[in-house]
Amino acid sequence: MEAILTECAQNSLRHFMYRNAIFMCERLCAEFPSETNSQLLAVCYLQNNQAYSAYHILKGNHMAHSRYLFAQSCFKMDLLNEAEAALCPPNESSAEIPNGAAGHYLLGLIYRCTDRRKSAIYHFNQALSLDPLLWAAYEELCILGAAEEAATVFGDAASLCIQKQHLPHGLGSKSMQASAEDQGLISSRNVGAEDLSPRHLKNIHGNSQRDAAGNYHSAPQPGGTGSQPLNGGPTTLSFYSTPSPMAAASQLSGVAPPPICRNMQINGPNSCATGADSSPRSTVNSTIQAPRRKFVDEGKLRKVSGRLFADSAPRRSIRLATGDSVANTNSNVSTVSGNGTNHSSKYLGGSKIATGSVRPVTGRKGQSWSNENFDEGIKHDGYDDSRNSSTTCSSPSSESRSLDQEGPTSAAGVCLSGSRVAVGASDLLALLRILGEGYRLSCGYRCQDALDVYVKLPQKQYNTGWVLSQVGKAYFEMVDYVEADHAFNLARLASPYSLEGMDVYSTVLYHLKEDMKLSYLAQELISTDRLAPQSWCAMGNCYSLQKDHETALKNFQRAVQLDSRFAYAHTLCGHEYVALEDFENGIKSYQSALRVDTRHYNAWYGLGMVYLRQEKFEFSEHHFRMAFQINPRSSVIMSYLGTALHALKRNKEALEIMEKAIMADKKNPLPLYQKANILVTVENFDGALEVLEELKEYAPRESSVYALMGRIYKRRDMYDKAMLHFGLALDMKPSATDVATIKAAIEKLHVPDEIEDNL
């Protein structure tokens, strides 16, 4: 009964039934109560959002993934104090951390959200130290300026890491004794029930917690099945290590791919009936309890073996150039084709690029694309790992026997090979080391290097929602809207679904103020998710547009309630409270966004506007140049810096920053005006005249560039000039406030500043 009701609440987790787990749960444990039994229950309300029954359930519970489960818990509920407990017995220096890479980037995020950085370094450096492809704590490292280089993070050391969690426990094959440094890959304990290989338990890391909090007893998800931990068995084991290579890099691609290893398909009276039984607790006491059957006549099965595996450790070059062709040479052994290793190394070198080409995003030159897939041979080498655990059926002495007299076709032919466990991991890593240095550089706002990056990667990856938000993030760091709005068009287009980077993209479409496709976007965010704070922020800034920033502050704010950790929507609320001169709830705003991500550089900005129109230079500086550390290629934090320094009297560090400004971006005309107004203050008029000429090709129609000029002539006494320039400045329109200025300025066209200063 108790094996029923286990396999019943599974299954319900699988097909996404969450109210019929939770009632089969509730009777399992009503019958066989245990804390194994109760951690089932709590995955359940877990991925029913219902974090607060499941931290119920689990409080006093002491079995690491029962900690463990309690913390996800915690999190969701934002106690962080009691989270931290869980993880970290305060009472038990040295307890480890349960679920390994898991809990360590768990206790990351506790950190990070309680402002203790180098504490959540060190945790998400433990958990790429431990797991390799666990992105989000990469991610994680970006976003606190602290990852190192992806070609670091993702070399050799992850690459003999991988390998290791991937490789079959107990392999003795010849493969994977070319070298004393293979063989310390390979673990030489038997396969038992309390030793399941981490590549059996096929989980997804991603940045929702809700999805690792979800995987334990092997709820997979879509697409797959996982194998499932013994019931009452030990709770060490890690339920929530990252997927193999090679099925992440079938995941990155979104097409399954057909299996690689040779399934040994049993057509006599000892076969391993896989559906009778999908169990783990029949699967597992199978596998200790089962006498040795015997697949096929082991001499056949030698000779099948020899003539796949001829050679079980080629060299790369060898195995490129073998072609496509793989012979049947049983007819119980279904085989096929393996073309993905003729294309896996292709691309590690970067891409091709070629004139003439299409280009799927501007500022992308040009590629030349093969048909040729850039991960096949990662999807082909591996993906049938997923199988293992249904269709081998052999007992672990029977394992290690066949792998010494039978070779690696053994264990029902699903082993996977030393030689392409090495070859998936290094065409993945290859792929991350793009993407991961890309992401740093964006991070670090090194924009145009980090489009360079991306550059590289593969045309089919480029072309995914992920990636084209990220361009179009870049681009709008660099102030170019148009190429941003382009990015993110396609990013639509490729992933219609997908929120990544829709509340930036809102706010290039309110830069360019394009309101029809603003108010577009913001409709069909809504009708996406209404639950998400993107969508809100989209809506907040439609109406921003118009200018209604009270409806907008309204949008916005249901943003923050939905998610308190979305610090741009918090800094949105910051701008609108601006808007309607309401600086002491901006400031608060400002505040909270910077309470949640410290190195949030709007926010900073934000603060030091507020300042500066407060005229409170002083602060208004420290929050300009903390914004400035934080993003060192902005123009325009480099523009305010320098007109805060320049209303402190410190002119010489104003035209210094301000010169930098305009190398950082020479189309943008503000530190040009900037640098005039300090000019003038020293009265260098000259060399002010000589920037606004400049200035007039950028700004050909801003009527304070013409006002200015006015000024100055009427500093140098030719009043016709001054005259011609100041009505110039009126034909432009300026704003009720400057045309009062200017007007004023005409009146006292022939009185001298000595005497004008004194009125």
Second form
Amino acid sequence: MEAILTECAQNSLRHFMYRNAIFMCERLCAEFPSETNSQLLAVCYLQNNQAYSAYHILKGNHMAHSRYLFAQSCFKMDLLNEAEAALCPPNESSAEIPNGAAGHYLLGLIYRCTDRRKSAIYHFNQALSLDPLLWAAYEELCILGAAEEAATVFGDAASLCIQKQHLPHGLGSKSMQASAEDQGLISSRNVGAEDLSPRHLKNIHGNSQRDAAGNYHSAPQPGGTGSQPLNGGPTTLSFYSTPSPMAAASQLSGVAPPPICRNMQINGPNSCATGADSSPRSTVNSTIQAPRRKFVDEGKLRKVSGRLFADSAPRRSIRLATGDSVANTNSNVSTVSGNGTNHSSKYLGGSKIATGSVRPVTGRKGQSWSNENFDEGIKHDGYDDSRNSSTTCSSPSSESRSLDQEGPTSAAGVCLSGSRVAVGASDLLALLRILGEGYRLSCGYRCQDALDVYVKLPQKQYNTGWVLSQVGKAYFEMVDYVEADHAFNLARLASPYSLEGMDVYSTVLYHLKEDMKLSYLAQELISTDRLAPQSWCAMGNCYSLQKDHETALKNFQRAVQLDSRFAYAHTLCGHEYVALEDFENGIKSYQSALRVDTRHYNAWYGLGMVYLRQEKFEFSEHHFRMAFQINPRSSVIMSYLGTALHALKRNKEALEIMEKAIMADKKNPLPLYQKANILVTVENFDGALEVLEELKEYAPRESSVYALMGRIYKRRDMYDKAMLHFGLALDMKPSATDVATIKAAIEKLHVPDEIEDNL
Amino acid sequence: MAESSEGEEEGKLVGGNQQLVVDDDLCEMAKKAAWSVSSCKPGNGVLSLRDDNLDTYWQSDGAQPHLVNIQFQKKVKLQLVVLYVDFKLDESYTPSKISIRAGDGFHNLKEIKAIELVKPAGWVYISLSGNDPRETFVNTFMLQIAILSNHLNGRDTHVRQIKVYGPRPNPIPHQAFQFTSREFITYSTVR
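Structure of the form predicted in complex with its partner chain, please, following the form predicted on its own?
And the full complex, kicking off with our chain again.
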């Protein structure tokens, strides 16, 4: 009964029927109270967004996996202390972090949220070394500004690591030698399967991020792992041991392993020389090759798989999501078969494995891994298509026949699959290298470099929401709002329901003063997800553009309420407070933003501006300098740093910075203007006039340029020119204050000997 | 500037506007100021002048002139005072002669504007600018609006709302002039 209940619960989880799962799990825990079962119940709760329930159930449990789940629940409930204690018990400093890479990642997040940067970096690095496909850890490292080059992280060591994970031990990455006898292979496979199965364990639905990485190391605790339903994760499974999925399948289904599973199992042994016992294996091999794709021929297969299952079942500690996956594998199989019938020689699933390796990041659950399984040993032309399509099975009979022929090739197949894994791993890593490098560069604000890197991506990867958003962000940081708008627009077309980066898009539209587009974007985002901070940020930007700062502030505060760890919302609140002249609250908001993310240079800039307005020039300079250190390429920050230095009367340094700013971005007129200002202060009127003439070319309708020129001419006693320029300045329709100032200046012109020179 | 129907005579304002329309480069300056009145009837106090509700009004309760004092925390530039008064509703309570004074405090207020309203009905705009472009703004710590007399010789007065406007400060601090062109404005802030 325990097995049935467990399987039922996991089945329900797989089908997202949480109420059913929770109910069944509760019955299970009541009948057979055990830590494994409570883990399963906790998983159900976590999936259903009831972290608090999971928390209560797991409190005090000590199994590694329980601790991991407990830490997850604590993290969701914002109880960071307890989460940390669970993962890293203070009195057992040598205890292993549960769940390897995933545990390290979670611990890293906790340290990041509690401001312990070094520890966070250490743990993210650990996570990456254990599982190089844990992209989220690399992302966090980039955000912290401590990421190594993508080439090293996603390099050869990573490749070896992935291959080890994805191949049975017997195969290993290096010696896929046909020398391994079937038996030998089988036994090693067995071992491999054992080891691998824990790995395939798919953990938590709670961590969608982690899921992305797909492959988690979990501590080999049968109990713990067993309770995890397999989700996603097993894309990697596919490579290795076909038996494992089978085993899992068998375990899960309990009573009658679906034929597909059997197929898979059978296939498995075929490609990877795994399998419970050699004898069935060989027969299976012979029979299954083709069916792997189609697994159709159930009758025959059933027998074989039955045997295989029997063997693999006990081995499998993890329960795989059979139902779905089986179905998936079914379809996958069929699609796979679509690939071609000539598997006799080539079946090197390797290629499939390769694809498989790429797949994990997509986090496709049962489907993908079943694909993988089949892939093994299957020739894979156009595997992408087969993988994605779901064709119907072709006639099994022919397959089975061909299988017989393929029997002997199984051994060879195994070796080849190993190399396939290598190829797959290296393909995936190549992709991740590009993405990682691009992300790292854009976090370091080396935007042009990041853009150059992203361009190297293949078209289909480039035209995805994430990449296009990153491209948009890079343009935004370079103050090229038109290009950013374009990129973000494409991103919206590519994935209209993704909210990632949309807050930046709304700011781009704000800068471009496109109020129609901005309000449309805000409306769309809110209707997509009312509970996402990005939507409210966009709404707030919309109101702010219309100068309704109070409503904008309310919207940004809502965003903060929804996610207090979203630094940009805090910064935007700060901007609105400053616009409302409430400097105290503005400072508080900026500081909250900095507490969340120290490298959020906008907040440093905001603080600098507040202090500049309050004439606390020392503070202002310090804050602008901090912003400058984070983003040394922003000409805007440099020009403000220069302004602060100018106010502090450190004119020489100010001029240096202004020069740098001018070099950094030729399109930015501000540093030139400020340079002219500084030159006026040091009484270098000719220099100033030169700069201003240049500016006149660039922005002929800028009133302040003419006004400043007018002032300089007045200082130089060239009244005609002064008059001319003041007149031009007035023509450009400046603000009322400036009109008053300029007109007053004109009046004073007519009294040249007036000493008072407050212009 | 704001719409208003100017009377033909100097210093007389006829009629009023139903809509409050103010230039974009003006913003309300008196939100953080200290408002006080010379006298009021209980229930119709100074809060009614600032509550954005045209149905509530301040009613004075003493001798003329009735005073509304606005004290700012620092010297501010002011350009426009807008009152909402309605002859049809308030008849003899409607202010007629108004004097606007400015200064550092109660001890040195000086009249800067004197105006006479003739049957006003709605928002009345009183500009504080002088003729000289140098006098577009009044730079002051304190503003006092004195109601010297009412229509039909009424003793007490009703005023429904008062708003005070001045120029928007330069969004870029420590800058002499504000930027007008798109190229400059795009690069002038980080958001």
